[in-house]
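Let's start with one chain on its own, the form predicted on its own, as structure tokens.
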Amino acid sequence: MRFDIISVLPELLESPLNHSIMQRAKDKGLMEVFLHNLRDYAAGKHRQVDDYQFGGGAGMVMKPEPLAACIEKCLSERSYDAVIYTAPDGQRLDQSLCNQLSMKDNLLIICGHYKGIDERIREKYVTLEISIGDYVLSGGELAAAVIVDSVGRLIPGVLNDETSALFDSFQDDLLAPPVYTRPADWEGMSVPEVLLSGHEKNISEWRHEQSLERTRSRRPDLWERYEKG
């Protein structure tokens, strides 16, 4: 699978790109990652990337131009399965979302910054708007990075344990159950004997159960949906 990502500072991705799972993901062969510095398309002797936005108001806007012109250059050289933009405005990203989008083979994301793109790139060339929650960032690379991540490590191969991403929070729309390790008893709390039982089917309901007792209390917009089915 592949991502190309357009950003103003395509630092901001490197580490956060270039560790742990995603790492191995792309040491694995698994995955591709190509960040694409925004300003190696901007003309003059400043490289600017961004204007005063028509209408007054504060804030800039990235300019059309240099957008337009890296993104050519990217559907020049591959066919995308979505061209993401990363906006306050677009789809939440989920579980479902995530999975869908790790059946792909490109993706090409888009980081905004300032008070956003031109609308015309949107219109023009934008298939997929997602936003990561209700909140400002100071653009769009800790978003991008999170799409990647959230979808990378969905790839079967890259997990060691092919099934671990299927008990994941929000699979189903159900929270994951508690979870323990050694040692058995710690600062007078014990692990729940079911987990020590070694019965397979036992523990498995215990999880269920706890997943959905989870949901409920903490989680009630979620809980409602796994209702509904």
Second form
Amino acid sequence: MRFDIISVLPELLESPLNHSIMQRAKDKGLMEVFLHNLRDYAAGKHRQVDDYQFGGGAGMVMKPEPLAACIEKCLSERSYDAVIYTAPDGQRLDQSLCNQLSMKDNLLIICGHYKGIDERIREKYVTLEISIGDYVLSGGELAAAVIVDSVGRLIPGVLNDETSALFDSFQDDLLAPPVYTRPADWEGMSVPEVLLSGHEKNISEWRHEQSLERTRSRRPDLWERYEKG
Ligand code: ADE
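Alongside the form predicted on its own that was just displayed, please also present the structure of the form predicted in complex with adenine.
What follows is the whole complex; the chain from before opens it.
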């Protein structure tokens, strides 16, 4: 799977995507990430990528020309399953959207900055707008990193059995159960007996019960969806 990411601050994306599971996915040849510096597509001595907004108001807007030049360059080299724009007014990212995106081959992600990108770029090129939550980030790079991480780890072969995504929270509309490691007793707090029993059926029943209880008490919205099936 290939991600192309357009950004004015590509450095922001380097560290999160060059470690741990993301690095392993790339090393295994299962995922590729290409960063495109928007400034390379901006004209003039100052390589200006933003400008004042028409109608007045605080905050700059990302100019259409450099974005269009960069997007066109990407589109001339391959077709994309989705052209994604990261924005607080997009569709909320959830596990189901991550699952869908993990089955794609090529995704192009445009990171917004300042007040956002000129609306005409959204109209002309963007096919999917994604928000990572109801808060405003100072730029779309962290949102892009969240998308690449949450989608990339679902690509078949990226995770090994130990980290299998099948047991993640949200995978079946339930939160994951609590987990423990050694020592079995720590500061007078002990690990639930059943986990030490070696009895697989009891352990899996206990985990399921804990998932149900966690979801019921912490996320009534998910619980309602789970109950409706
Ligand atoms: N850019 C700014 N805020 C954002 C958010 N919440 N999600 C995605 N992109 C953003």
